[in-house]
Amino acid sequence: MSRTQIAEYARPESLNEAWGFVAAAGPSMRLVAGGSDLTIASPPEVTRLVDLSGALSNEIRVTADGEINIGAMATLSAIAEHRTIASHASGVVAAMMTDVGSPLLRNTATIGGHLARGKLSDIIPVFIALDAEATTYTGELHTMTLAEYYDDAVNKQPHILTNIRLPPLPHATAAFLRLSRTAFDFPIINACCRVDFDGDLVTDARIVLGATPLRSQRASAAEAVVTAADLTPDGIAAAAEAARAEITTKGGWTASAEYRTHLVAVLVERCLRQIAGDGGAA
């Protein structure tokens, strides 16, 4: 993007003011949060930037019952380094964040910008597995699950993503794995599994695959296997096979559909084995 390309820059100080720009937006305008995407590539028609840093919060607030509210302007580094997030659901968010780009990127990229762009991500499957909620502004606030935010294509409509909420998960253990050609490459496939326990008894499960090459797919049948069979060796193997059969994959320049389907079972099995060790299940 040429420095001389940008003819107009605005930094609204409130959501209402920012929404005025969004509602009247055309192809020449881009919203800026951390700005990392725009520094890499910007269409030549982009001549107007609207900086959201004055209208959105970067705070990470934790309620008394353990709910985590993340302002859209919080950087990925701030999230990774937050003490409460580091222990949330056995620390899966902080562990995953170390695989997202480089430290320089994480210092700049914001959670709001990352999620709103709707591209391939390691963060999306993890946050969906943790039952994250997104709050958007379109003249008024709307809250929905992060899965609904993508499934209903809300992220494709004019809006401002203001906040991400992670609900309390006091009895959850989670694990995340990804496979890529190099540490900084986009994933060939990734997986996040979350299991809730009552003692050693499994009470709930989430299994979400990403980069299939879709942003995320939830393996509901595999979740049901885990809940019914607990994390026994046979139950884990059955859940991995259920995920393999359930998740739809496609080929691309990084991997074939057959290889991705194979990796679905491999990553789910490894994630569940890790959880079984951490969670104290049989």
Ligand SMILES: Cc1cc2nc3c(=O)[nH]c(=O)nc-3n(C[C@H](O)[C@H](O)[C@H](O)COP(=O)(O)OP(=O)(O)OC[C@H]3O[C@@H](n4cnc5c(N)ncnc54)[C@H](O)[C@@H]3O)c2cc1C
The other form holds:
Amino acid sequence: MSRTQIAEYARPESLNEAWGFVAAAGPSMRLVAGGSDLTIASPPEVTRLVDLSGALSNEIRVTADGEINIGAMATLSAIAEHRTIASHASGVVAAMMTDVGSPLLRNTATIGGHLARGKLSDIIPVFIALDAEATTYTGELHTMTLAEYYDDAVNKQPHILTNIRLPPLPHATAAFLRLSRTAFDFPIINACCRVDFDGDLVTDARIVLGATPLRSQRASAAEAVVTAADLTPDGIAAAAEAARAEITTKGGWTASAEYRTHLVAVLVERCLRQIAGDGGAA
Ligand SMILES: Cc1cc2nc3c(=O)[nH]c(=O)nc-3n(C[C@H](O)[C@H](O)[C@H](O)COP(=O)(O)OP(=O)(O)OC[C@H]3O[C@@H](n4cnc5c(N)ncnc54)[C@H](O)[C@@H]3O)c2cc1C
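Now that you have shown the form predicted on its own, what about the form predicted in complex with this ligand?
Below, the chain from earlier opens the complete complex, with every other chain and molecule after it.
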């Protein structure tokens, strides 16, 4: 994108004012949060930028019962460094964030921009595994699960993402693993597993694969295996095999479909072994 192609730069001071720009806009308008997408894609039709920094919050608030509310303008670094998020679901969000791009990227990229962008993401599978909710503004506020935000294509409609909520998960342990060509690169594939315990008993599970290259896929059969068989070595192996069988993969320029399918089982098994407490790095 050349600087000269931008004819208008607006910085609305309220959500409603920002929505006025979105509702009236066509393909020439682009919302800007951290602005990192503009560094890699330069669509010639974009001539108007609407900066969201004056209209949206970057605050991270924790309620008394442990619910975490993240303003859409919160940077990935602020999320990674937040004290409560550091221990939420055994620290999986903070650990995953250190795999997203570089510190420079994380200092500018926002959670709202990342989720609205909605592709090749390390964050989305983790947030879906943690039952995250998204609040959008389209003249009025709507709250839905993050999975619904994508399944119902809300992310493709004119909207402003205002807030992300992570519900309290006091009995959850989670793990995230990814594979990429370099530490700075987008993922070839990733996986997040979350297991809820009552004492030693497994009460619930989430297994979500990302960048398959689809944005996210839940491995429901594998989740059922974990819930029925607990985290025994045989149960973990069976869950990894179930995930391998049910997750759809495609080939691309970084990996073949067969390689990604192989990695589904590897990553799920290693995540579940980490949760079971035997490291899972072998
Ligand atoms: C070099 C590089 C490496 C990367 N590596 C990784 C990686 O390893 N793993 C990974 O997961 N991601 C990676 N990313 C993706 C990166 O995390 C996202 O591009 C970034 O988070 C987007 O955030 P942003 O705030 O800069 O959004 P912007 O670029 O400002 O916006 C992104 C899109 O979302 C829209 N938008 C922004 N905010 C809102 C809102 N509140 N409501 C509605 N729409 C909105 C914009 O109109 C735009 O279309 C990488 C990106 C780059 C550039």
